[in-house]
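Let's start with one chain on its own, the form predicted alone, as structure tokens.
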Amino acid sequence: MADTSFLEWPFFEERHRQLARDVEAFAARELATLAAHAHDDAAIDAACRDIVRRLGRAGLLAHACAPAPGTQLDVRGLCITREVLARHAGLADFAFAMQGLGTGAISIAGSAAQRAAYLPPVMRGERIAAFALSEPQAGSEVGAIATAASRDGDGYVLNGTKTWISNGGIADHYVVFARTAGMPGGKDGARGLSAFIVDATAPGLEIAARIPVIAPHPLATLAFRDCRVPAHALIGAEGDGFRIAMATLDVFRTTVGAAALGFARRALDEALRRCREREVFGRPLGEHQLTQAKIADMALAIDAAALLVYRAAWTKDTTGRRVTREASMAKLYATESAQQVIDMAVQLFGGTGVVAGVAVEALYREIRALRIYEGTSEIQRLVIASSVLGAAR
């Protein structure tokens, strides 16, 4: 059991502590019995659907959405849920996170009709959501998005390609960012972007390819070929897409740090168990000073990351303002330090640490993508530097 003393920090209210207990109980009850899945598309897809249904039945997906107009997402609740789930099963964290990210734009900027149509079934685990922002030539550079949405009669026609789309191929709807005006690239490239809800059954939407990755999650490339959507699929107004995308990332970027924190806590748990059970040169591994130095570094990195993650979440929840700087700091430090913590855990396991199926080996694969998606570590550094330099002027 990981240390939960951080829940006594002043960042949290009693409802957050109760949520942590509820998620922990869910994980012990549901994830321990979750069927193991092979690294093939059908098994991964089935496992994701199963987890979403379980999360919905348990009521935990209610924390992934903000169904009532005027309410905001509880970022501390999102972070606690992701941290606990990640500590138990990377795929469970993925499934929960994508329900939130795939409806984040609707929670933040959707109309009452859009909220009513999409959020309740997502919260019940009956619909799977996805967020479609990245393109082959537009990852971190959102202004380079080239997918076009042209007004046509009483709707829009989308043409273009999206890639690295989590839940691609299994989602029931995608929040798609496309260009309704302007040209991709350049300093004004972000202008003219708009956000649309595209049902998976929309004519002209195709799954172009599945993308195999080192941790078994469903990712795909989507192709839009004269894909027609009704006018009421537009979220907000034309031209609001960049603002909506950034507001969504402003919330969920912090939660990526929380997932990394969960992975790091599990790595420390596994390392401590190894230190008790493994003997080297006639003494338990944990009695060697070099081992103790690693354990100290791991614990320090985890607490520092937790402080940054929950500082950002608390600030967003209590002030409602943009937390771009705080979220970038949390995401950057938590993911980078978790990679180091997990690497040290693998090292303490020795050869056993790289055997497929061992917990620290799975964590090593799970953590790597978190330093890339929702803004690479390099992009986070640029965001932080821009904020610091701007404040100094």
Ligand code: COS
Given for the second form:
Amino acid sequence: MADTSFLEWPFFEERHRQLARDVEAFAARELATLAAHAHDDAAIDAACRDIVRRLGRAGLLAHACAPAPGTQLDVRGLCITREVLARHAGLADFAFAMQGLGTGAISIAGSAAQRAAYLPPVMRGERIAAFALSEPQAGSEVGAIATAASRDGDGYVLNGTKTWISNGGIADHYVVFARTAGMPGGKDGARGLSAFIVDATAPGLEIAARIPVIAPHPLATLAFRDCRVPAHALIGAEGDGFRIAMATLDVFRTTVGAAALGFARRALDEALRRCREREVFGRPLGEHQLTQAKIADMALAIDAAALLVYRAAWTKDTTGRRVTREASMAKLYATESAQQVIDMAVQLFGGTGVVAGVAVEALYREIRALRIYEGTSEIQRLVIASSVLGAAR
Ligand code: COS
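Pass me the form predicted together with this ligand as well; I've looked at the form predicted alone already.
Now the complete complex, all chains and molecules, led by this one.
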């Protein structure tokens, strides 16, 4: 049984503790019976759609969006849900998280009409959302985005390529960041970006390629060829795109930390079981001091990560202010330390730890991308340093 004593920390209200119990009950009820997804694309896509529908029916996707104008995303709710789901099944965490990330810009900056049209079906699990920021030449450097959105009559025409798009191919809409002014790269590259909601059925939008990854989930490259969207697809005003993307990442980077935390907690649970069950040199593994050192390091890393994740979430929820530094610290520390925690768990399992399909082997694959997506560890260090140096000026 996972340690849930962190829920007694003052960051949480009773509704958060109840949410943790609800997600736990959902996982026990719905995820245990979910067929282990095969490594073929169709089965993975079907599993994702199924999980989204189940999350919607259970009411858990209500925590992924902020439908009422003037309200904000509940970052602690997002984090708790991701943490608990990640402890049980990486694909369930992925499916939940993308419903939030793929509507984050609408929850944060959407008009009343955009909220009403897009958020309720996503919260019911009836429609699938995706976030399309990265491009082949614009990953870390958002200001290098080259996808163009040209004003044309009463709408915009999009041309360009987006890649590493989670839910690519199964999403019903994509929030796409494209250039309405200025040139890619350079000092002013971040200005002139705008955010659009593009329905998957928009003519001129195609799935150019499926990308197979280490922990399989739907991931694709999208091509926009004279893809026309109406003027009301624009989120906020022209030129707001960079700010909207960053504000979305300020929320979701913290939740990536929470997912990493869920993976790390699961690794510790597995390691503790191994310590009880495995005997070596005539004693249980857990009675050896070298093992105890690992267990101590794992538990310490988990608590430190949890403090950073829930500090960032609590600060955003209770102040509403920009939490760029706190979110970057949470993501950086939680993902990097989870990788180490999981690696230690694999080591404690010995040869069994690298057998395809065992829990710690799956965690070892699941964690890796979290140190890259939504801002690499290197970008998080740049963001933290820039904030610390700026404050000292
Ligand atoms: N919230 C609101 N506004 C923000 C912001 C935030 N979190 N971060 C920056 N801004 C504003 C800045 O205040 C600045 O405004 P002004 O032009 O009015 O001064 C503007 O946006 C540009 O900011 P900055 O100069 O910091 O932008 P840079 O081009 O230097 O880029 C980094 C900053 C590198 C941090 C950004 O490009 C980044 O986060 N890259 C990683 C992207 C990423 O996560 N990719 C993964 C894709 S999602 S899977």
